[in-house]
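Single chain ahead, written as structure tokens, the form predicted alone.
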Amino acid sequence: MEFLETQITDIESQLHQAGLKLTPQRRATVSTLLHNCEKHLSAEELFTLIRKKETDIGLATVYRTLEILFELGIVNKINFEDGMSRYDLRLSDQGHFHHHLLCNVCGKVQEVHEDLLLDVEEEVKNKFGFEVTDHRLIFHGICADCLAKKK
């Protein structure tokens, strides 16, 4: 629990350096956001789990919620290519946006919490004088529970 109230914590410290507050709505958002951050919720998904315990909040408030945290970095807006922005809570203790793996069978979502693209960068900013400041990564393939499936 100690976790989830720091991140809150950090999160409000981020809305109120941009001028805006942590309102009962924003925060339920967060904390949804929170206790589902392996499940890569779209705005309606979202809004549908925090109904269930905060019934004075609107969908049109949750999408306005996500723009806001988008913009300011809080959560990562990603698209699996199912025609739905998803979005992932970018945690305070994380550098990079982790990768993601994709199933093209069963659709399942796996993440990545390594940076494999460290060599990567360093090779672009010596080549190129680029200093990568973020990346996005999603992997395309077969989970191992659908290979094991076709064994």
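Form predicted in complex with a further copy of the same chain structure, per the form predicted alone context:
The text that comes after this line covers the one chain and nothing more.
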């Protein structure tokens, strides 16, 4: 688990640069996010997981920590229109922001790590003079599994 420690150390230095500390609670939050990096956890879900595996923590702290990490660009905050925000780590080796495929039928969320938008961002820059720094892209539709079942 060398990789995880490297990631945490990396985040610690980002926090330090912003004049913030990596407290035990923040460490536990980041660690739990790392261990669930393919999921899209809500603050409550994360709170429950941290309490179960890591350490005792208050819900407000989870919210505050997520807000900080979001502000620093360390986590993504996504809203799938299901009533709450969901969070996932933007891992440093991923390089690119990722996209989501949200299945209307089974509700599954699939991640797409390819950056599909390089051409499109170029177009936005040329046509509108808008300099893209980030994006949120969610495709709604029917996933491969549900398509197969349908037939």
